Structures are given as C-alpha cells and as structure tokens.
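Given next, in structure tokens, is a single chain: the form predicted on its own.
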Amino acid sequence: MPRVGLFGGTFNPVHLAHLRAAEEAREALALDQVVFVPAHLPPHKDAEGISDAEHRSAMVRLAIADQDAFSVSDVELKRPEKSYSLYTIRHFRKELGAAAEIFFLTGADAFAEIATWHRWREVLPMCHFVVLSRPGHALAKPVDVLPAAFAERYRPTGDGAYAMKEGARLIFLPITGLDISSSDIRRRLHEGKSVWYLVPDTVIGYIEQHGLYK
C-alpha cells in the first residue's frame, strides 16, 4: 500500500528547513512520496503579507524539482474558502484509496494549538499526525497537547508513537533544527539584504524576477 506524506503551508516562501524536513520524514518513515500543499487562504494567519498563491505553488515546484519523492498539490488553491485540513486530508484519502497510508506532516508549534483547528476532533483519527520538532518548540506528549477526555483515546506504541483504536498514529519526531523562517527571509528581502543558503537557488531567482517581498 503507499505510505504517503502530507506537507502543508503556506510556503512564503519555502526554504530550506522545508525541505530538509519533509526529507527526513520521507526518509524516517519510509514514505513513497510527500506531496507538499500550499495552502490558498491559511486559517490561523493573516492574509496580509501572503504572495499571491501561483506564486507559492511554482516556487516550491522550482525548489522540490530534483526530487522524484516530492510532488506539489493545488487542491488547497483551488478552494475559495479557507484552507482547513480536513477537506484536504479527505480530498487526498478519496484520491489515493482506502488502503493507503497518509501521514500528514505538521510542525510543533502548529501541533501545539491543535485544539484549535477547524472540527479538530474529526481531523486526528483520519490519518497519521507526524509532529517535526522545530527550534523552540519541544515535542510534547498527547496528554500536554490534547483535552484530557481526547488524549485518552491514545495508547503508547512502545516506539515513541501513540495509537488510537481507530489505527491512526500520533508520531513525534526530532529532526535537524535548522532554524530558518519565512518570515525572517521576507525581512531580509525587504531590506535588501541577501538570502543564500537559506533559499534555494532556484527560488532566488524566481523571486528576483518577479520582485516580490520588496
């Protein structure tokens, strides 16, 4: 069955620290592709600040190119309304069959108001959660994270991971911390200061010939 990862974002623009991310997911938990999918309006950020999404969608396309693992998805483009993961999580489980795994890759910080999110309580039992570790965010237990009456529901797997009845899995994983943000990039640009080796090369380019974040 394909094991296959879910990255979302709104990719503004990407970096680096993206992709080495969904690098060592895709590595650590033998997944056959991570699909990163930016998303068109997201619900916890003003909209304010956010390059248009064509522009996002082909910047991450120029920076994934050379990875056959990596593909981009714009099912959250083309949805007028916010970008809630629980169309998305069940437009991908529609797509790929009832017999595939999808691990849905989210970062610590966005994990940490989880009970925050649109029909939260539906979203976890429909897939794998994969939680990256991100600098300044420690990895948490369900129990730290989740109400008492809803953590309960996971049991510990002995690897770390906890499971729910339903079979979907909560897994926290440590990555490298490389502590590069968007919006700290979109800084630099503004000032007109350089992004090398924090952006890809090709994203460099796209974003200078099309002047954005100036």
Second form
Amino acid sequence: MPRVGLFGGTFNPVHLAHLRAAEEAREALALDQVVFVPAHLPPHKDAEGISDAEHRSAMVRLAIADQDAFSVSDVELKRPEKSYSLYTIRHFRKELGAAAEIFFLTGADAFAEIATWHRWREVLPMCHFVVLSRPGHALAKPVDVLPAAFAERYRPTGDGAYAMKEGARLIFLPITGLDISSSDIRRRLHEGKSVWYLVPDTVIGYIEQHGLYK
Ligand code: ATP
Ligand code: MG
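Go ahead and give the structure of the form predicted in complex with adenosine-5'-triphosphate (ATP), now that the form predicted on its own is out.
After this comes the whole thing, all chains and molecules, with the earlier chain placed first.
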C-alpha cells in the first residue's frame, strides 16, 4: 500500500527549509510520495493577471522538479474558498483508497494551532500526523498542544510516536533545524536584499521574471 505525505502550506514563496523538511520526512517515514498542497489565500491578481495562487504553485513546481518523489496538487487552489484540511484529507483518501497510509506533514508552529483547525477532533483520526521540528517551536508530546482529555486518546507506541486506538499516529519528527521562513524572505525582497541560498535558484529566477514581492 502506498505511503503518501501531504505537505500543506502557503509556500509564499517555497524555500529550502520546506524542501529539506519534506525530504527528511520522506526518508524517515519511507514515503513513496510527498504531495505539496499550496493553500488557498484571498485572491489577488498581479499586473499580468496571474493570481498569487498560480505563482505560488508554479514556484513549488520549479522547486521540486528534480525530485521524482515530490509532486504538487492544486486541489486547495481550485476551491473558491479557504480550504480546510478535513476536505483535503478526504480528497486524497478518496483518490488513494482506504488502504493508503496518509501522513499529514506540519511544522511544529503550524501544529501548535491544531486546536483552532476546523473540526480538528475529526481531522486527527483521519490519517497520521507528522510534526516536524522547527527552530523556536518545541513540541514533543500530544499534551504539549492538545487539550489533556483529547491527548489521552494517544498511547505511546514505544518508538517516540503516539497512536489512537483507531490507528492514526502522531509522530514528532526531529529534522535538521533551518531557521528560514517565507515571511523573512518576503521582507528581504521588499528591501531589495538577496535571498540566494534561502530559496532555490529556479525560484529566484521566477520571482525576478515576474517581479514578485517588490
Ligand atoms: P510564513 O512565514 O509566510 O508563515 P513559512 O516559512 O512558515 O511562511 P508556510 O508556507 O507557512 O511557510 O509553511 C508550510 C509548512 O512548512 C508549515 O507546516 C510550516 O510549519 C512548515 N515549515 C515552514 N518553514 C519551516 C522550517 N524552517 N522548519 C520546519 N518546518 C517549516
Ligand atoms: Mg508559516
């Protein structure tokens, strides 16, 4: 059965820490595929009439071009409104089948907000969740982020992970700490500064070509 990672984010723009996080998760969890899923943001069209969403998706496509195990899905971008992980996971569950092992990848900062996600109590049992370490965001066990009564549904599996009786696992995966963020990259670009070695070369080319983040 396929083992598939879903990596959601705004990717505005995608950077090297996203790519390295996906690569370390792929290797550690023996994933066959990691699907990058750019999130819907309130639409805004640039001078060429191209939406931010199309640019964000195009940049991810360029960034992952050399890794066959990575792909990008526009499922959230095609929906007219902000999409919820619940529907995204459902979409991939339907596409991949009940036997597929789905691993939803999130950075520790993103997972720290889990209890604010739409219908999160239903979302967590739907697939495995992988919490990727991120500099400045320490998370190590369910109770660090979930209400105690819900955290109790998880039992340690002995290998550093946790599992619900329904089978869904919660895995805290330490990865190489790279303190890179899209907001810092946008700030540097606004200030006319270099983002070389923070962002893939091909993505820098795309940003320059389309005059993004000026
Ligand atoms: P922004 O500053 O705009 O929020 P970001 O760098 O956090 O951008 P996102 O698109 O918000 O990037 O993140 C997508 C996913 O990647 C999230 O789950 C986030 O936690 C994770 N992520 C982003 N940067 C890192 C990083 N440096 N280390 C680990 N995980 C990261
Ligand atoms: Mg972020």
